[in-house]
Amino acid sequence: MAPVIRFSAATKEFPASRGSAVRAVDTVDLDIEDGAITGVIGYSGAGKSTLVRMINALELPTSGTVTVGDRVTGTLGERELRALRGEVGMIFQQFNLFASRTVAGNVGYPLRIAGWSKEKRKQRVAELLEFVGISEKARQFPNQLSGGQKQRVGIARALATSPRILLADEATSALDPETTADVLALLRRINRELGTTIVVITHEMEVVSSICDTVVVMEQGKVIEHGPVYDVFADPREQATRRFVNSVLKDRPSAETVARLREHFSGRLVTVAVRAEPGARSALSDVLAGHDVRSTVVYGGIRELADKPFGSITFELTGSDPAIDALIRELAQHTDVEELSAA
């Protein structure tokens, strides 16, 4: 698909109170495909929020360009910027609803600003509340709603002007797991039924694995990895990506855990990646059974990512060193293998 959003050497700097400027986004080259759901992840201060605010031109690049559709944001006048922002909806972590307006009033607010007639606003609001599943809440106020219901109002409001692009900034981090699953299902439905391109800022693996097609990993303002979710997480190239995966999946033992394992297991400890390549799992079983080596599972974690297995298992291997060495060499022909140091 053709990109609907393109960053070309895009940089955003903010003035600092002392010394040189702070570079929040640093020379980013990135294409976001039309109709895709893209997750943007990274630790605090990585530049995620600034990157996304550059899409709706709330932040303009200091250098380089950001192109949304066929418009370069930094070249637009105020009227053109307002038109662009009307095509980009925003969902917020803390909902950002007007406490003094009803649900219907909150959803209809962008339409009122856009100059829609009262009758057309009423019809559109009814459609949107039906779509997000809270028609019966139209006359209630935000303080009468649950967190999940508030976020549905926020989503309906973001969809009011039929935006081509929807930005979600930590949209589920204030919700419980069950409500999160409901909101993610709604976002996926919006993407599938309406064809809306969605960009999600998140630190939650569940969000990425549930709905995202591609993932962008940021560190210190730079995009360090970008690609299909499974490819990036199953074979991370950068240490920041590996830290993120390990912190969520917890499939690989830390140094402290390895030390504790060695108190109970005297054999050699080997961590083996579990991946979705054809025949990989059967090859793992065959290799383990094909050597005069005893294997015991002592640690690990496996989950589904993009409907494929993903994780690793740590084994204690006992037997002669030559037999274990041969097993490790053969395993390494099929998947990633790491022998855990005794140090």
The other form holds:
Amino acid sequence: MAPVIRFSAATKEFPASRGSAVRAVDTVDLDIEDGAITGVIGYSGAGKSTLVRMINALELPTSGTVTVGDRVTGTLGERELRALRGEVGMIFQQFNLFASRTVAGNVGYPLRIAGWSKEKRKQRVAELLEFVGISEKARQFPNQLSGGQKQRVGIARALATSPRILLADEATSALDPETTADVLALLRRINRELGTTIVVITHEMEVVSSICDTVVVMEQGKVIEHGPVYDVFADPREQATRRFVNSVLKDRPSAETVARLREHFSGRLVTVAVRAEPGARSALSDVLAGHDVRSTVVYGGIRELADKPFGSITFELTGSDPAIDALIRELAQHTDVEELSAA
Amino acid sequence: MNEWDKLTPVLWLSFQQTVYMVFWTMLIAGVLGLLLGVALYTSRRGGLFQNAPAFHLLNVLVNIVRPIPFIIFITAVGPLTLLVMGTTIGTQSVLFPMSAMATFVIGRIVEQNLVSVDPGVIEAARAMGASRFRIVWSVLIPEALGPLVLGYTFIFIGVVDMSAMAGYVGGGGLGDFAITYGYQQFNWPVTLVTVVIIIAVVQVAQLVGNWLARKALRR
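With the form predicted on its own in hand, show me what the form predicted in complex with its partner chain looks like.
All chains and molecules follow, beginning with the one already shown.
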């Protein structure tokens, strides 16, 4: 599919009060596909927010370019800028609703800017509130709503002008798990029914695993990895991605955990990755049964990612060293095996 | 009781003069102060119209004018008053120093109330493509309306206070009445009655202000 957003050597520097400028986004080359849901992940301060804010020109690149559709963000006049922002909706972690306007007033605001007549506005607002499922709240004020309802208003408002692109900045981070699932389902529906390209900033595994098609990993202003969610997570190329994946999945034991495990288990510790390859899991059982080695599960976790199993299990293997070596060799033909070095 | 037959019409006239001074000052300084406050808030670092020289100029100007005791300010700006109003004496001429001082005070109060507006809401409006001027009148001011109403109520009382000092330059009003017919004639009841009227005016203003603010805050 064609990219709808293209970053070309895009860099954003902020002047620092003293010393050298801070590079929030550092020479990023990135294409975001039309119609996909892309997750931007990374630790705080990695530049995720700045990167996403360059899409609707809330931040302009200090060098390089950001192209959205056929517009280059740094070159736009006031009128063109308004047109761009009408095509890019945005929702926020803290919802950012206008406390002085009703739910209907909030949703209708972008339509006022776009110069819609009162009649058409009213009709469109009703349609949007229906779509996000809060029609009965039209006359209420934001402070009378729950967090999930507020985010629905935020979403309806962001969709008012039928944008091609929707940006979500940690849109579910302030919500409880159940409400998060509802809002994610709504985003999924927007993507499928309206064909809206969605870019979500998140630090929650839940968000990436349940709705994203593609993931972008950022560290220190750079995009260090980019690809289909399963590929990036199952086979991270970069150390930072591996660390991030592990910090959200917690399927591999940390150094402290290994040390603790060693106090209880004297055998050799081996971590075996569980992946989507067909038959890999039954092969795992066969291999374990086919050697004269005793295996005990000591750590691990498996979950679904893009409808495919993903995770790892750590075993304690006891038996003769040659037998264990043979088992590890055979396992390695099916999946990634990592022996945790002796303490 | 014969003295009140003579005093009552004078008291009524003084009351009207006070209302006149306070009304026009609130109207003129209310608008100019709002503009000044918005200018201060939006020109600061990270503001919608970020402009360091403009911000520092306005900021220093407000800081210079505000601490001057009003009674001294009236005399200090006398030449300017003469230039603008054509005279320095009378109820009308005192509108100049009153409005000038009140503009600076209101400007600062407006600025402080705008700071309380969540920057995220302004960002949301920008993300929707609202122009900067549009954000000021359709987001910034409505979002801060509750605190702004309370700020203006607070200032109203300050302006009543100012109007009392206006008597010094022949501005008339209740303050002048209390000094001339009460203090200077050793007539304590006259002073007391004037004080009671001023308290009543202020109380009514505060009640109305609180009510409007509550409506604006929708609580």
